[in-house]
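What follows is one chain in C-alpha cells, specifically the form predicted on its own.
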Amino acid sequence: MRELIDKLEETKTLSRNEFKKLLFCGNDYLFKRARSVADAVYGKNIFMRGLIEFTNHCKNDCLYCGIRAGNKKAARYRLSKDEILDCCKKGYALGFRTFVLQGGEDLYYTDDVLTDIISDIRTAYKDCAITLSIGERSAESYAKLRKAGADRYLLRHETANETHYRSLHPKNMSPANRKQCLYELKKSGYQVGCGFMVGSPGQTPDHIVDDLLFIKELQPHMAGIGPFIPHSDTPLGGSWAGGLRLTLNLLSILRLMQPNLLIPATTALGTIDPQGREHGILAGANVVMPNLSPISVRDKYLLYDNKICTGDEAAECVNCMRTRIKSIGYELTVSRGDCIF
C-alpha cells in the first residue's frame, strides 16, 4: 500500500481502482505522508474561522438536513445585521481574521440585504476575510456579493455522482447546477470550497472516487468533508452515521492530491469522536471553525443530531481549541489563512 501512497504524493492522481484500494487501507503511513505535505506548505499553523450561522430558514428540502423546509419541528430564526456585526466584533477581539456567514438558502436575504451586510463587515474589518456559505445563487448574484467584499465561498457539492445526488435531494435540485455554481464562483474571483459527506446513505466506493475526481478537476482552494450524521427529524434519520477512519483516509488523500488545499477538521468529526478534530489535523487538515453565533440560536442550527459546542461561549471554545491543538504539536494562528497558490 505504501507504493500507492507514494505514487499519489508524486503524481497527485491514481486510477479508479487504485483510489478504491486506498480508501480502506487502514495505513498510518498515509496520515504521516499527508501531515508531512501539509507541514511543508503551511507549517504548524492551524487557521481558525469564525462561524456565524445567521439563518436556519431554507427553501430546499434535502432529505438529510435538519433545517430542511419540510422539518416543521425546527425553531426558525434570522440574525439582524447588527447581531451579525456584533458576532464579528466579538470574534475580532478573540483573534479571528475570517468570518464565515453560513445559512440555509433563505429568500429573505436578497442581494441587496446581503451586500449591505457584507459591505459593513468589509468597512469595519479591512484586514479580515469574509466567507459566504449560502448555497446556490445566480452568477450575477455571486458577482455582486464578490464586489461588495466577499472573498471566499463554500458550496459543498455533497456528492459528484448524479444518481446518488438525486437520492438525497428533491427533484427541483440538480447536480449539474450545483457544479456549475462552483465554476461560476471561480470565474467571479472567489477562493472556492467544495466538499462532500462521507458515509451518506447509498454511497459506494465508486461514488467517493467520483468525488475525488471532481475535486481534482475543479481544483478548489478549500475542501470540506465530514462524516454523514443523521438528523432524527428527516427522512434519513434512521440511517447509520459515516465512519471516522474512512473520513480521515479521505482527508489525507485530498492533502496528497492537492497540497495547498485548506481542509477543515469539522465539527462533525468532533461529534462522532471526542478527539475527532485532533485526528483530522494529524491526517492533514489545517482549519478549524469555532462558532461565533449567539448561544441563543446555536441549538437551532442543527444540520444533524448531537452537534457539539452549542452551549460554549466563543472565548471558551477558542481557548479550548487552542489548548487541544497545542497538545498535538500545532498552533492556532491569528491570520486570514489564505490558500497558498
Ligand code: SAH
The other form holds:
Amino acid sequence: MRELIDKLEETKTLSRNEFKKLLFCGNDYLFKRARSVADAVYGKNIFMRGLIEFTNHCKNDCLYCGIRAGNKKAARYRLSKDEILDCCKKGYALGFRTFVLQGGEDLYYTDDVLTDIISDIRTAYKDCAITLSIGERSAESYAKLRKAGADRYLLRHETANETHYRSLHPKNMSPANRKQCLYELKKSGYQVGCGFMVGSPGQTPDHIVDDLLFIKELQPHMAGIGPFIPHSDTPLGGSWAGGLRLTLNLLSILRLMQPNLLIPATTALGTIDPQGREHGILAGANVVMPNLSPISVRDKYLLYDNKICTGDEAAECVNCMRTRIKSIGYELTVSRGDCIF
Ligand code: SAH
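Can I get the form predicted in complex with S-adenosyl-L-homocysteine as well, since the one above is the form predicted on its own?
Every chain and every other molecule in the complex is listed next, the one we just looked at coming first.
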C-alpha cells in the first residue's frame, strides 16, 4: 500500500485499479502523507466559511435530499436581504471573511433579487469572499451574479457516473447539464467547487473512480465530499449512511491528487462521527463551514437526519470549532482563504 500512496503523491494520479485499491486502504500512512502535503501548501491554517442557509424552498426533487420539492413535511422558509446582511454582520465580528449563501433552487431568487443582495454584501464587506451554492442556472445568470460581486460557486456534481446520477435524480435533471454548469462557472471567472456524496445508494467503487477522474479533468479550486446520510422523509430514507473510513480515504486521495485543493471537513462528516471533522482535517481537509444561519431557521434546513449544531448560536459554533481545531494542533484563521495557485 505504501508504494501506491507514494506513487499517487509523486504522479498525482493512478490507474483505475490502483485507485480502487486505495479506496479500501486501512493504513494510516495515507492520512499522514495527505496531511503533510496540506501542511506544505497551507501550513497549520484551517480556513472557515460562514454558511448562510437562506432558503429551503426547492423546485428539484433529488431522491436523497430532505428539502426536495416532494417532501411535504418540510417547513419552508426564506431569509430577507436584511436577515442575510445581519448574518454577515455577526459573522464578520466572529472573524469570518467568506460568506456562503446556500439554498435550494428557489425560483423566488431571480437574478435581480440575488444581484441586489450580493451587491449589498459586496459593498459592506470589501475584504470578504462571497460564495454561492444555489444549484444549476444559466450561463448568463452565473455571469450576472459574478458581476454583482460573487467570487466563488459550490456546485457538487453529486456523482460523475451517468447511470448512477440518473438513479438519484428525477428525469428532468441531467448529469451533462450539471457538469456543463461547472465549466460555465469556471469560464465566468468563479473559483469553483465540485464534489460528491460518499456511500450514496447504488454507488460502486467504479463510480467513485469516475468522480476522481472527473475532478482530475475539471481541476476545481474546491471539492466538497461528505458521507450520504439518509433523511427519513425521502425515498432513500431506509438506506445506509456512507462510511467514515471511506470518506477519510477519499479526502486524503484528493489532497494527494491536487495539493492546493480547498477541502472542507463537512458537517455531514461531523454528523456520522462526533470527531469526524477532526479526523477529516487530519486526513488532509483544510476548511470548515460553521453555520451562520439564524437560530430560528436552523432546524429547518435539514438535508439529512440528525444534523449537528442545529441549536447553537454562531458564536458557540465558532468557539467550539476553534477548540476542536486547536486540540489537534491546527489554527482557525481569520482570512478569505483563497486557493493558492
Ligand atoms: N441546491 C444547491 C445546494 C444543495 S445542498 C445545489 O444544488 O447545489 C448541498 C449539498 O448537500 C448537495 O450538493 C448534496 O451533495 C448534499 N446533500 C443533500 N442531501 C444529502 C444527504 N441526504 N446526505 C448527505 N449530503 C446531502
